[in-house]
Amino acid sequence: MKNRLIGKDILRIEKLSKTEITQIWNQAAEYERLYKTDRLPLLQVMKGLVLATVFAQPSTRTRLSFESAMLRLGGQVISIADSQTSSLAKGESFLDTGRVVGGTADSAGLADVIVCRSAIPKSVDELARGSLAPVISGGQGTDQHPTQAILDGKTIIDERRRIQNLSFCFMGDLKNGRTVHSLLPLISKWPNNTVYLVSPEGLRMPKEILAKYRSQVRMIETSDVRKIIQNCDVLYCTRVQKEYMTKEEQRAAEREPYFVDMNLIEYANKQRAEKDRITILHPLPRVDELRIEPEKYKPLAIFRQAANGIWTRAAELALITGRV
C-alpha cells in the first residue's frame, strides 16, 4: 500500500482518512508481531532520525510510549518534559519553538519529527505552523488527542474483532475529555455504530461536536447509565478533567459522581454469553471512576489499550517520516 502519510502532521482525526488510519493499524500490528518474535531490534528503521517530545503539560503514557517507540525502532529522542525547563516559560511562542525544533526552509531544526502536548488551545497547531518537520499532537487543551483515538481503535478491533456495527457508551466528563472528542470522529468513519453519551448535565458533550457527527453516527444522550448499559458492546470510561474546571464545576461534578464497579458490569452482562461480555476501556490515568481490576474481569482492557500506544505510535512515526 502506498504511504499517504509522508510528511503529514497528525493534529486531528477528521484530517485522516479511513485508509490512513487503517494503514497505521496495519503497520502497528506488524511491529507488534515483530516484537513478539524477537525481530523488532533488527529493524532499526528510524536510525539516524531524532524525535523531539515537547510536553508543556504532564504526561506518562503518551510521552513515554512515543519515546519508547522511537528508541525501539533505532531512533534517538530529545525531550522537554516540563515547559518550565524550556524557553516557553520565558514567553517564547509555540510558533518560534516549532521553528527552532523543527526547522524552517532556510535553517536546520533540532529534530526530524515532533510530538507536542499543551493545555493551551491551538498551541500545537501554532507549533506545527512554524515547523518544517512533521508534528504529532499529543493532546491540546480540550480539543483532541488523535493518537489516543488511533490506539483506542486498534484496541477495539483487538477486543471485538471489528469497529463497525457496535454500540459504545462514553461515560464521564464528555465536555472536557479530549479523548472522547477524538474517538467520536474516528468511530463515525465506520458504518452502523451507536454511541450512548452518559454524563452529568454540566459535563455533556459540546453541542458543536454532536452537530458535526450526528449524520454519521447514531448518538443518544442520557444521565442514567443503567438505562442503556445492557445495549453496549464497549464502555469507554473517562475521569473528570479537573484541570479545566472552575472550583464550582469541580464541586458540582463531585456531587454527582460517575463510576464503574462490578455491580454495574454484572448488570450489563446479565443477558450476555461469556464471549460477548462488555469490553471496558479507559485512556488513563484513572482516579476513582473505574473500580475494577483486570485480574477480576478479563474484558477490562485498559492495560492492553495502553500497550497499544507503543505500536500505533511507532507506526505513526515511521509512516510520517517515510521510513515505511
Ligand code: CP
The other form holds:
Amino acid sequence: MKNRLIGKDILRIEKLSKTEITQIWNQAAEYERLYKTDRLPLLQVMKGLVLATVFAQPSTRTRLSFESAMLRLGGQVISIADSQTSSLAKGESFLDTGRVVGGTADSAGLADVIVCRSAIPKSVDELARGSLAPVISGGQGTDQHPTQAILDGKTIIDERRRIQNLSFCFMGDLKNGRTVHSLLPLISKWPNNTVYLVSPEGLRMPKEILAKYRSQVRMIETSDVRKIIQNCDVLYCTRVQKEYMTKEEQRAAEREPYFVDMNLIEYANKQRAEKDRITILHPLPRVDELRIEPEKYKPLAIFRQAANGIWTRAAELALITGRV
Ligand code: CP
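Let me have the form predicted in complex with this ligand next, following on from the form predicted on its own.
And the full complex, kicking off with our chain again.
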C-alpha cells in the first residue's frame, strides 16, 4: 500500500483518513509480530534519524513509548521531559521552539520528527507551524490526544475483532478528557457504532463535539450507568482531569464521585457468555475510578492497551518519516 503519511503532522484524528489509520494499525501489527519473534532489532528502519520529545506536561506512557519505539527501531532520541528545564520556561514561544527543533527551509533542525505535549490550547499547532520536520501531538490541552485514539482503536480490534457495530460506554470526565475527544471522531469513521456518554452533570461532553459527530455515530447521554451498561461491548473509563479545573469545579466533581468495580461489571455481564464479556479500557493513569485488577478480570485490557502504544507509535514514526 502506498504510504500517504510521509511528512504529515498528526495533530487531530479528523485530519487522518480511515485508510491512513488502518495503515498505522497494519504496520503496528507487523512491528508487534516482529518483536514477539525477536526480529524487530534487525530492522533498524529509523537508523540515522533523531526523534525530539518536547513535553511541557507530565507523561509516563506517551513520552516513554515514543522514545522506546524510536530506540527499538534503531533511531535516536533527544528530549525535553520537563518544560521547566527548557527555554519555554524563559518565555520562548512554541513557534520558535518548532523552528529550532524541527528546522526551517533555510536552517537545519535538531531532529527529524517531533512529539510535543502541552496543556496550552493551540501550542502544539504553533510548534508544528514553525517546524519543517513533521510533528505528532502527544496531547494538546483538553482538545485531542490523537495517538492515544489510534492505540485505543488497535486495542478495540485486538479485543473485539472489529471496530464497527459496537456499543461503547464512555464514562468519567467527558468535558476535559482529550482521550475521549479523540476516540469519538475515530470510531465515528466506522459504521453502526453507538456511544453511551456517562458523566457527572458538570463533566458532560461539550455540546460542540456532540454536534460535530451526531450525524456519524449514535450518541446517548445519561448519568445512570446501570441503565445502559448491559447494552455495551466496551467500557472506556477516564479519570477526573483535575489539572484543568478550578478548586470550585474540583469540589463539584467530588460531590458526584463515580467508579467502576466488579459489582458493576458482574451486573454488565449478567446475560452474557464468557467469551462476550464487556471489555474495559482506560487510557491511564487511573486514580480511584477503576477498581479492578487484570488478574481478577481478563477483559480488563488496560495494560495490553498501554503496550499497543509502542507498536502504533513505532508505526507512526516510521510512516511519517518515510521509512516504510
Ligand atoms: N495515556 C497517557 O497519555 O498517559 P501519559 O499521560 O502517562 O502519557
